[in-house]
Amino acid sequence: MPLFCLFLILFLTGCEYGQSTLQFAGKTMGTTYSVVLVPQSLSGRQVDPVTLQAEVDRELGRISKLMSTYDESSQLSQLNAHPVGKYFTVHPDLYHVLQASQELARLSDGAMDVTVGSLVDLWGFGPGYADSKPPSESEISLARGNAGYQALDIDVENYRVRRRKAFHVDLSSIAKGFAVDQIRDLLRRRGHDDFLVEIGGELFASGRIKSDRQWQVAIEAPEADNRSIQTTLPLQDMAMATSGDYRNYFEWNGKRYSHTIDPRSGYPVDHQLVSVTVIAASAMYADGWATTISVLGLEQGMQLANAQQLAVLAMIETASGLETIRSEKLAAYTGY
């Protein structure tokens, strides 16, 4: 969500940052990234932003070569091209993300399912696809039949993965969050304690922006044609991810079709839940959970959020306007 990223950074720059911060940004994984550092935490040591950004770019490039669906030479693309029924050895990082996605799939009874790549392509939201009309019921049924997280086998001892059906694995619901966690770890290894790293709207806020102030991160109002702030949340050593259907969609015969596909039906989600924000210790899990709850809808999504003790802020469209709902964990986190 590059537009969201720009909005987020402009808001934070204007409202919180001073001359004491160091910022750089770039492109990665089909979107944008940004890093904001508070150099005072380095006890007076100088920071070379060019060298640091080059290191960040190398790490993001490495992750993209593992998990991109847009790069035919990526390891994920190689897995998707590997013969069905045969194991394929993957890098430990790709293995880790696949394992996490399967964990969320089991906990959500399939609302989170990275085997939906063929359905994403079919609806025109994948790489190289641009059809802006709904596919036929028969096409959807065929793609659904060739999917299902239960048909993705992970060999926990040998970092091997096997597809038992002809689906395409798509990690767009979790890979950006993983990349945020990796850049967080890189910056901390370089001695940085106070920073914010963001990729495509998924972010991690480390430390504080000032000694007496936590990072304050804006959550955008879920409106397609308007840039405004719905609320802000404080973050310190926590990740935040937002999933919504108000930016990436197409319209056909007066009906809006979201990019968020429900793996259980094969259709884009169609309910009153328009935005989900999750706060967690890991950006990878925040990213995955945000998508999962977006698929489930308000009632099932918040039930699962409370059962899993997740800090979730949900926005729904009602006849009287936008309504904000907080999970029990978020209410305890923010105090309201």
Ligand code: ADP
Second form
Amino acid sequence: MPLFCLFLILFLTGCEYGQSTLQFAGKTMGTTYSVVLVPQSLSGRQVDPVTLQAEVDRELGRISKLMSTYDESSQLSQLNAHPVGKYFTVHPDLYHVLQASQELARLSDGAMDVTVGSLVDLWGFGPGYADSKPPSESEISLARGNAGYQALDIDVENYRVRRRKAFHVDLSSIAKGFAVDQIRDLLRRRGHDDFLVEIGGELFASGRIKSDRQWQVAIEAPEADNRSIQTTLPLQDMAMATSGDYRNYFEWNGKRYSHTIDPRSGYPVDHQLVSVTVIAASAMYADGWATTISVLGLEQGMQLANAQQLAVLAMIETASGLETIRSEKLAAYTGY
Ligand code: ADP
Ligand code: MG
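So that was the form predicted alone. Now I'd like the form predicted together with this ligand, please.
After this comes the whole thing, all chains and molecules, with the earlier chain placed first.
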């Protein structure tokens, strides 16, 4: 999560130009969020940060009540507890995120697969699990046999969903991005054009920090115990999401196990690709794609990124250190 660096950059930029910004932060979806509004967005109006933050908190609470796997009463948890084979009516927002997830699952041939929830739990990355040690092969093959995006049916006309196998749906790879888009829409409805909203490192940069200057957003170096900036990118009316295995993992017998699971093997991904950043118009898709490419690995991931014309920055670990690779679209976007 490039949260710290993000703030570092914002503060530098703000101070450098003598700007006062309105900022607030809080907790949501098992992580933190932050919002920064710049002065031109506030011109001529009194903005009460307490009221605005209360509105943001309410919206984030509403989304968590739909999509969190950590809340047993969320609508997603209810879907996961609903009898296998029986349809369950969901809120249009949950439906929308499930549809997007299934689209990415089809495009990636199941690398992205939100039915991976039971495997995520098994590997200790789900709610209420603390034992950090690999599960047995038989447990893995059982959970893998009980998963698969093809067994998640979406009834397009009636906002109904059903699981045809006993898997848990896990939207952790995409729900934060969706929430970022929702907060962006909320702030725009309140008349703000120039702001930055970030949840757990997934973010949207709206407008500009100054009329003659774009937002500059930092991407963190993929290191577990050190927080430094690898590179910065300009962003205007664009979202950015990063997936990486460098912070959320556990170690067992000297081997690192990532929280990104390859649904096709049932095992955490294990390749040289350590960080994937995607820039897109929608934070939900940026978030989902970042996870998708992380699962696919460098070669297949960049192939799909180029075929889909995605702006992607990937970092790989090589014998001689860290290497940065850009998709065609990103190279065109940044001009290098
Ligand atoms: P982060 O939560 O660090 O932003 P991601 O957006 O990449 O990272 O989401 C990773 C989470 O998604 C995992 O913690 C897990 O809950 C879930 N997940 C793991 N593997 C997959 C997968 N192949 N497809 C969909 N979701 C996954
Ligand atoms: Mg993601």
